[in-house]
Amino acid sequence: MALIGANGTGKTTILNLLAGLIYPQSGQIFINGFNLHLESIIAKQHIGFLPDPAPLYLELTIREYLQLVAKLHHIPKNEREITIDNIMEDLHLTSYQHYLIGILSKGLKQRIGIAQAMLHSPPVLLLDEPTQGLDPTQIEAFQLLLRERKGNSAIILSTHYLNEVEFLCDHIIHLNHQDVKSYDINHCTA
């Protein structure tokens, strides 16, 4: 699902609500059947989140950072390194794995942020403008990776790129300052 709309219409706020960073003034949010407010630790284990900007420790190498993320997500010790190797390969980070994150380009930092969100194969993946800062080749590779994972995760992303919406999404939520419209892309109905 894509969240689209002008800046300031609430795309990031919705993602922050779904990630449990802010709580709704009314109503409840359930992630995989768990109440995000009452069972936040369990609910958040089912979420992979890429905020804007990505949460990175600039003094760590890519591998060290992903090892930390793997531990935080309780990936079994005997599976960590292969899981990290796989996500680095998927996002073309392997050749940079021993570089300090702080010296890397914006595009590489964005891919590291994507890697941390996807590392534990979450059933719910929340991505705030994931292709921002990526070059066209990286965008294409990332979009293909997301398409592969569509069947395994509910993916909600915010974007300003309509070609990305067409390629990746089945559903659109269009936000503007007056109202919200929902569209099913496959059937072109409002």
Contents of the next structure:
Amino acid sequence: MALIGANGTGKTTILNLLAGLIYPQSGQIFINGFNLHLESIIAKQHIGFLPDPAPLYLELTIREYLQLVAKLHHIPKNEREITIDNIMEDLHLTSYQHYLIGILSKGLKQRIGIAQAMLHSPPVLLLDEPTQGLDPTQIEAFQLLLRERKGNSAIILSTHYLNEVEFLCDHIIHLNHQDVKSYDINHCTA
Amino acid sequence: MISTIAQHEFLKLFKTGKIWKLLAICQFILGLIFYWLMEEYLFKKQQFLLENNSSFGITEEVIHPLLAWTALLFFFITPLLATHSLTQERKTHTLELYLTSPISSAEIIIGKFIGIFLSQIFLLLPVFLMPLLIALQDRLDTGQFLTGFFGLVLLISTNLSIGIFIASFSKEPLIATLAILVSLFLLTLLEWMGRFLMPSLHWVTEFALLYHCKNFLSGLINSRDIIYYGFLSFVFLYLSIVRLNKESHFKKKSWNIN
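Now show the form predicted in complex with its partner chain, given that the preceding structure was the form predicted on its own.
Full assembly next; the chain just shown is listed first.
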């Protein structure tokens, strides 16, 4: 599902609400059947979130950072290193794994942010402008990776790129300052 | 999970180099104070020896004031480290990693508290070296020194929990550091206020931070002092957990979901 709309219409706010960073004034949010605020720990096990900017510790290497994320998401010890190796390979980070995050380019940092969101293979993946800062080759590789994961995860992303929406999404929510419109991409054109 | 967060906090301070800079500053200042105290002690001792008075203790004259100076120095160090734990993370958006992970606010706060507390103990350890130097040459009251050190550890843990609580409110490291510093000094000034400014309110001295450290520095372990520090640490850590739990409620934007 894609959230599209001009700046300031609330795309990031919706993603923050779904990630549990903002509390709704009324109503409830359920992630895979778990109330995000009453059963937050269980609900958050089902979420992978890439905020903008990505939450990176610049003083750690990529591997150290992903090890920390793996621990925070309770990935069993015996699976941790394999999981990290796989996601680094998927996002072409393996050759940089011992580099400090602080010295890497913006595109690489964004890929590390994507890696931390996808590391524990969450059923719900929330991505706030995921392709921002990536070059065309990296965007293509990332979109293919997301397409692969589409069957296993519900992906909600905010973006400004309509070609990305067309390539990845089945549903679109268009936000503007007056109202919210929802489209099924298979039955209409954006 | 607490150990993961504590380990991360502890190592982060080393990797950013912050702890090494603080260690250097700390040792420089304490080294100067120790030198000054020793010089004064040796001068006094010469005079006492001339007067044939042998009841002159190095622990009381050097170690006791050294630990008191250390306590004062940590009033400046604790705000810097406490700010590093939450305010800095909020500013760099790394706190979001914790807040969107399947871990409780209690685990985050306690993990951060333990990590920073251990780093402060690391900063304190070289203080041991100075009494060790004395012990090689003179008779040192080990009991009084260790009791004083224990009091210092309790004071630091209380300061840190207050610091973490205040840091949990702010997004600006400088403002948070100043707010913690002012709060700690106000809590210390209660003793002075109770004694001199408002003698009718003498009971407020009981709430002063350093007031309860004095017994420890003199070599006395009083359960009332332990309870005071333990209670304050617990209360402020609990309040920090509540504050972090409500983090999402305090965000500027909030939406209706129906």
